[in-house]
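We begin with a single chain expressed as structure tokens, specifically the form predicted on its own.
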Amino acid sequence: MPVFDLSVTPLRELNSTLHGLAAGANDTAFEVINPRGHHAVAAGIDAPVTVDIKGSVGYYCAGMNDGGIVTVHGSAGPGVAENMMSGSVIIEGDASQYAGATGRGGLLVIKGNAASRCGISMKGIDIVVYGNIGHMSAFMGQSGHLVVLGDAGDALGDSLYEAKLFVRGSVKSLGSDCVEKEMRPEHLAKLSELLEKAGVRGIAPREFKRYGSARKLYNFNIDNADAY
């Protein structure tokens, strides 16, 4: 397994070699150590890697990630995940603000707390936070799931599309035009789905709250949901 030791390596060697993967490449897992939170570690991945970093990372780690695994083996700063696409993103502690903003697919688990405005403007993407959430999250939501464990700050949802929220914990409050509603069958089946994935045990999809728009704020046809 290749090791990048970013207290020696410059970054733009590590992310030149995970963009320059020819297909069929046999060193497809890396080890990033002494990450010092550097910004925009593994940004721009478009290939099936996987990325270890051990340690805390600055802003934009993971960025645009299309199809790479990419652990962080401490906290992330603001906008981990960012414009994700496919893959998945696994934060081990807690991650600033705006996490998964804008993210258009993949998986994003937070394992500690996420600070204000995650998930804002998500594009299809699911988040799983096992701790709390700050406040804005998931605004302009437009599709994906937001999951949270914890508890929620202030304005949850606000100016939502059709983003579906889950929350178990207590939300301070809800953003204009976000509601709570029914958690019907396709709903707990959904939310059990991204439990598994998110490696969460032991909870029940039954113990959550769903959130979603009222559909007060924007033209809305029933017939274009999926599009959504």
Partner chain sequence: MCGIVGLFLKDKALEPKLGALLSSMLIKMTDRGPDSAGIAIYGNDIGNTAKITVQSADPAKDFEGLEHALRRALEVPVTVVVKYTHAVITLAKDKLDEGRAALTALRPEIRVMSSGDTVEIYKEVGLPKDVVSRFGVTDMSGTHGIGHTRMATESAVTTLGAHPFSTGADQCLVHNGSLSNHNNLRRELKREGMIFETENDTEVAAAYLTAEMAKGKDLGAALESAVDDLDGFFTFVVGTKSGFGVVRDPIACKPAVMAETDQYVAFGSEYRALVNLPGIENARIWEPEPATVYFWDHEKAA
Given for the second form:
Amino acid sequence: MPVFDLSVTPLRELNSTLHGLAAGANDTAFEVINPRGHHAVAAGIDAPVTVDIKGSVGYYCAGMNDGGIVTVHGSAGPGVAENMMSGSVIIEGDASQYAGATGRGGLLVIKGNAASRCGISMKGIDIVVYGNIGHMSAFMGQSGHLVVLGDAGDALGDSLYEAKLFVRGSVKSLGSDCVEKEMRPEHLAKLSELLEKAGVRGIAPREFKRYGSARKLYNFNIDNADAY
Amino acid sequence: MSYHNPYTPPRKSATFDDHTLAEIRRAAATGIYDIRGAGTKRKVPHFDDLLFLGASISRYPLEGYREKCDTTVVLGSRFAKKPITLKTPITIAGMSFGALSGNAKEALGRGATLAGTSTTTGDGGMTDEERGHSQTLVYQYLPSRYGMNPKDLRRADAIEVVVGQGAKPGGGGMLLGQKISDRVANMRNLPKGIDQRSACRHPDWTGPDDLEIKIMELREITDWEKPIYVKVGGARPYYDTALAVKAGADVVVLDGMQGGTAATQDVFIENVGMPTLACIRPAVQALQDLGMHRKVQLIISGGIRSGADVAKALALGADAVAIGTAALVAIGDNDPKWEEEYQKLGTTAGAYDDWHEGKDPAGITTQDPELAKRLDPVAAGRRLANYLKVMTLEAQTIARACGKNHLHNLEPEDLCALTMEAAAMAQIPLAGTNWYPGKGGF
Amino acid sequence: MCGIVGLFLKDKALEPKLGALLSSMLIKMTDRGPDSAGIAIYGNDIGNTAKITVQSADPAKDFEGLEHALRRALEVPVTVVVKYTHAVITLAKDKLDEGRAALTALRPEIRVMSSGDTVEIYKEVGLPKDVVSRFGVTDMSGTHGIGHTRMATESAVTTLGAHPFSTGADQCLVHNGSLSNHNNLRRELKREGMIFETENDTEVAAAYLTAEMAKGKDLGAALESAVDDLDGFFTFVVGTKSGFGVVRDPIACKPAVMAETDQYVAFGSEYRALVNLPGIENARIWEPEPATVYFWDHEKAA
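Follow the form predicted on its own with the form predicted in complex with the partner chain, if you could.
Below is the entire complex, every chain and molecule, led by the chain shown above.
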């Protein structure tokens, strides 16, 4: 298995190798050591490869991932798996701000805490956070699922569209146009599927509450002006 | 005895003029601010306030047509492995599929290609038709990230990170429900028929120190091939240009307040941002101070209408310009032949700016298939190509008259100013003097 | 818009390495700010001496014979240690104000970077690795310090424009972000007698905290009121003689990462800045909450 030591090898070499994989290339598993907070590590993967990163990464790790399976044994900087298209990204430690920002597909699992704006402007991605999430998470979330086993910070789901939010712990405050909604069988089914995929054991879907858009801001009306 | 007052004509207030009175009534009636398209309509200092000196006894002109005046421009020479080379420095600015119909976007792609220049996507993503019909296509990277995906990043010829635009520096996007057709809603992953609000800051970065890392990520995803533009509205051109260079941009796009928008609050368009003329010199100064003039290219947009405007922007130090509103007019926007329908909409040809309502008689700013059918993309593409060629010929004519064999050799010293405002903004001497406000002596 | 770092030592054994640790943290943040770099180091409080750190555009001329001239003017022992374009003037605590007055008289063009019992500020145009090596920061020891690498946003790239800013005895501040009401604040602070040397919004933040503390607030309370009175985007790391504070604005989108072990508390604009710190792997890592003041003080329990 090829190993890239980022304290020695330039990032360009790692990323161009990950991009240049001809279909059916024999190497499909890679290891990265000494990431030491580097930015854009394994950004732009467009093939079903697995990348195991030993240590913590900086901004935009696994950015725009399309089909790769990336695991970070450490913490991740802002924008991890931003705009992910498919595949999965697993963060063993904590994730900084904007985790899974504008993601369109695939699964992002954060085993520690995520900071503010987790799932901001999400467009179809599934995000499962074992710990807590920070303020303004799922801001303008359009679709996809955000599952949080811990607590959520202020203004959860502000200006939400159709993204579905499930929080097991407390919610410091809800953003404008985001309300608690009734948990129906299809939600419980979806939730258990997501928990299963994210490797969560021993936690029942009914321990979660569901949050979604009140859709009051879908058409501009001056009576809602204070919500702006 | 009774005193008879002689007739004095009624006098309207300059402060509370007709437009202001109507606007107050409209606000009182609707409770919503007025939203419209296009750029600022107020009169602002512009290129018309500058003149070229031309040739005379000490300066010799080039012969028209035979003695070559080169108009090519290379964009993205700083870091991109594949810079863009254009036959003319006039590019088509970013306008979205959603704000414009599919036919209109196709027409812009065809026209730009015929003229050997580039066109740009908009806040909605890249359509296959636009990519198919555009020889050189710049792909915008915006706060909304609608339709954003790595495949389109890789099939684009350049990437434009949009921080802002001239009509609304600091404003987010606003596309009211009428124009979100099924296809637009699907591309943007939005419910159909809603008023779409888009954020004013990028979701995953804030400030130039973060922008530097975002640009590096985009380069890594596209293997450092594509030129990366940074587009900003005219607000603090000196610092914005310097910060874009420090963040690693190949090209800076500076859009003055005359630059159009698909839909924004009128109060924003008319009261926020600076005129294009006020932005060019500070931006060029910033590039010169960093020793990056010509190394990082500067594209100026906002109110470019003719070859003279192009020549003046280049003389002040820009490498290229972009046209938006003018391109729409070339393919048929606000054409008097639709006057009847404009009047039905309560407006008139030349004033129609409710582009966000999607009822455009010319079939350009609409998603209504019946209206969009009126625009033949092939014919409209040819109209745009003709217009681009005329502007290029006009700029060449002026440059030859100033003795230049390349448009980039035009200099500020080839110009003089007619007004104090233009002289001060562009630091070009008032005609007949060697003085502009802020310079010693007279 | 820049990179900021801070390190507050709880374990005295690390004090000899403060300069080395802080320098490596700052150098990691170089890409965030190519224009200028600066470091404030709080040395150990030796008896009743105070220090004034000054900077000169022409060090050879200005620092020549300065020690001798100051001794004669103040009639007390004075030492002047020159480091590249800076010099640290050490004298008796009760002679500090007199010393500053004498300095302005003897060398009007040199600029005061900081003054107080323990703080020394070194800042210059240029990259962190050059600034650090020119001033020999890696060999410095002390109790806590902050550092900054700057990408100038709305003011000139000058030495004075570099951070950290010090507007009060033993006080210093570094800032990542961009304030939006600093011009109004500067006008008010000038009326309250504060003196300004630059157009920089960060200088206004430093002066605001100094003015608040002059009204009797401690650093923590001053930072609390800063959250309400300052507008715009900011992450501050602030130092006082014994205190170390961190605060982010309510929107909190400028990056900030903190790490704490029983040996130190560390701050970095990015996690990268912290990777070389001893025991970082099992440190508590978190991102400061919006509008929340984090405050440590050597005098109050470690």
